[in-house]
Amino acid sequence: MADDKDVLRDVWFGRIPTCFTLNPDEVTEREAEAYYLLLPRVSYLPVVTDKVKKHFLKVMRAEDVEEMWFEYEGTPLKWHYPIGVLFDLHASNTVLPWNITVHFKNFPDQDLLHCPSNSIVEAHFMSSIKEADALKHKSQVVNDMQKKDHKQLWMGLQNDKFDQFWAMNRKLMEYPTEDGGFRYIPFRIYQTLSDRPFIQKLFRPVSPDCNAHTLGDLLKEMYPDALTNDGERKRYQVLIHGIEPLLETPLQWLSEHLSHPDNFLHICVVPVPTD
């Protein structure tokens, strides 16, 4: 892959100040103080708040917990999306930090998944590196790497180890010279608006006489709303990672360099605030 390791070092360590709230209807034996960090955008709500978790446990009895879920503004959040995918889905045109509430009770089953232990999320996240390689290079990338490699790219998030990580998943971006990118480019686009989780489909970087697709190409095929047309006023923001990128970005550079750990790029598509 090109090597543009800024950008990929960019990316890794954007980081969203978030404050942790205990639901006010939770028990507590005292009052139990708000928690602040900075979640890192491409890891997951579990690797990441351990230390939410002791915080709040401080000032409750053992009796009054149960499986811990997050919520913002009464939207239950997904552990299985990035942190990232979840900001810019919900809050991205809010005044940070993220105002995120703390439940261990009343666990919304109809909307989330149970996540009892990392272990849950390692799975999940190896499910969609090697669902992203059957899409990029037929799965021979990741079935020529061996338990230990995988291994390797797992604490390489979990650990947020950025030259562990890439030293495995960089075998996981190349592809050769003449084919002129990945077979087709994993993708998700994901809408505020919609019941449905995200739209997923086949898509080549490289158009059948050569021209490498850009980002509005794959829009205009998936989500043709997301575009803005002439003389229109804009009514929606692509996000990828916070950030708008031009429409015209070749689609095979945005894999390379701004895809999450799990491979896929992640693009929100959110209406432009009216205030």
The other form holds:
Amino acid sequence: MADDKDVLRDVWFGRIPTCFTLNPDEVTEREAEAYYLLLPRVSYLPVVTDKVKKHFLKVMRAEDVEEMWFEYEGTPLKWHYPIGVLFDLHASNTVLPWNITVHFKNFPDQDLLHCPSNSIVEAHFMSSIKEADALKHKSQVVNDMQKKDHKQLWMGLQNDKFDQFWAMNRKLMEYPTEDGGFRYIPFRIYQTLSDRPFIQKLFRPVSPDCNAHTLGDLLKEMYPDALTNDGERKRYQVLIHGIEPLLETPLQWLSEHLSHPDNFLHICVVPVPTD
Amino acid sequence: MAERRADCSWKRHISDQLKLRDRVQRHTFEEIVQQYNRLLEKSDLQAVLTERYQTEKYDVQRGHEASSLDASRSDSLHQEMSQMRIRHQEELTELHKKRGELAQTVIELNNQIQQKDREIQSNEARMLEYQQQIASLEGDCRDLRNSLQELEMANQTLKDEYDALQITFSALEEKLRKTSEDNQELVSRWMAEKALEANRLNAENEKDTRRRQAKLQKDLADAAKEPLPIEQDDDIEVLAEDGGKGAGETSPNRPISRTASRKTSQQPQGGLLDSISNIFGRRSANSFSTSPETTEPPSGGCAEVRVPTTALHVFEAHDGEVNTVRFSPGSRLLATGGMDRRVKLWEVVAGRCEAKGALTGSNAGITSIDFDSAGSYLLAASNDFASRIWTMDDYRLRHTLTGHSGKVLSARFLLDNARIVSGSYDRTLKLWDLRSKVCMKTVFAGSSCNDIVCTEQCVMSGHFDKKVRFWDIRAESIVREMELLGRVTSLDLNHDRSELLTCSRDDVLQIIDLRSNAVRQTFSAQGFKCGADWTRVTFSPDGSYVAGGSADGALYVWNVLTGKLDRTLDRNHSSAINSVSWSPSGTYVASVEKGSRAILWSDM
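Switch from the form predicted alone to the form predicted in complex with its partner chain and give that structure.
The complete assembly is shown below, putting the previous chain first.
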């Protein structure tokens, strides 16, 4: 349907206005201006922040530069999460632009992984795709694809090419019609205040009596606190790509259209802001 | 519809939310960020430029030492950038190369995979084929086994049938044997009865004739007692004392008239008796020979038999071998047959043979001659497989009887003169009917037939296989066989057909009594050797002598009564004697030899 294609395009081309500010503690030769950038929701920080690095390296001395890392309001930002997830999780209801602080020193080894090059990101991205396909098709589809197809997926993401990416990705979104959907839905539910990084469990898109499961069924199963019982005040927001889908949205459709490029449905559950 | 609407509602909600988000998060900031970045770039550039210009100013002020630094700084920037570009291009080309290589390996692997697929397919096809073959072979095997079973069953049934048939066959054989035995028994009994019957008839006949004879004698005695006027005649001939110098043939009437003039002597009386009884032609009177005391039992011949002592006439009869000789029943004619294909007729006149004529028509040598009982026909058997009949009046060939497939060695008239029996080298005897001139019967004798004689009921044939076969004319089958010790070359019957004379190659003549079927006498002599398979011997007309010619050219005469050799006449023939014939009158004996000579003998 044309609507679905539009949805896919909107999801792909989603942007977050970000303002990169250099950490004041960093030693600079001159004062560094903030760098504004529209970050793609679906990409990863190391991929899209070359310009940021270049910009800030102009004012830094080479010997002071170690691996660049970002943090927001004290929280180091994990580069292996998609940018949209980071934003929804940490700063969904804050004033835009998103202010990220750029650090070049004191890399927090406890909180972050090192990312020396883009190939690490590529490896992580491909691994996510494979994991997702393992859940969806028992890895058949991704294993049938050739190396160049995998490369195409990564290049599509890296170079922000919607058509190139989706030429390959649509294969991963296919399922045999008699099943009614994927084997299991690849999803992760992120919570703000929890020691668990995310919730990921096996969940079928179709119930045994051939009813399509909805987002509400998933939440009821996985994170029932997120749901609002009748009469109660809404406590949590369920965000996917920065929007709150209706709870009766079919899960299969969500997985097909609202997944990230790594084929996972990243769901952020954030508390409703109390202004 | 509700679903569609429900679908649409959440979908619409999502797309609305996305649009809202974009509007809030993106569109509001997009333009600003772009412009900001451009400004940033510009300011950077400005900063770089001002720095450069400042340094240039410094350089100009300070001199060339610093300029290189600044220049180098900006240069270094450019160099950096160009280096980066070069590196990027290198990376790009490398990546292109790698991509090419990878594509190549991909193609090769694809080819290999296709090959393997094809191999797999062909193997599977072959397996299918083999499986099909196996299935068809199994089917064939099953069929063969079934057919084998069926064949075995059929075989078994056939064997059973065969056994059953074998049993019935042996039973039937047994029955056949028994019935044939019974048949044999019955036939022999019947034959015995018939023989008894015949004997009885014979005895009766004998009695009858004896009675008649006695009566006749009595009558004659009575008649003789009556005085009769007799005239002295010049030509009164006493048969008893003279040897028949003149005519070889004595007419039966003359003795009666002649001897009627004599009254006293016993002998003329006997002669009268003899002559009278000669009319009836059956009873053999006392034969007159040089020994008058001989009272010989009645044997064949109506004449006074004279044992030959001298050769009256030696003459060349034929060009070539003379095979056979025969006197006519009237003793006037002599017929000889030879290898020159002719039958020559001689008239016996005064002790000499005058050539009377020759009968032609045969295509090969003559083997045997027979006159019919009237003397009007002459039958000659020939080597050209045929027998011929001429009339004696005009010497014309009347019939030719062909049909044998070998030389006809002997041909005889049957006693009714209407049929002829001929024996041939082709081991058959044929019976011919003269009226229709066709062969009525052919019997297979089993051996080449050398000579034939006939009685009223019986035909006797002598064969190469040493057997004499007796055939019943009416039944046309063998009655009896007698085996001798040598090949039978000649047969002759005595006057009353009670005895059979045989000559065989073991140089022995035998007389067989026909009623008892036993050899009565055997004659042999040192020096008598049978010259050929067709050497013919003969009885004297009264049956008291037998004569035969030997291979050394000597004529042997035996006395039947004594069984001893009576005479040997050996100085006249120069080669082996083929055939001997005694005239029915008893006066002459003719013999012919291999060397074309014929000799007429008598006792003068």
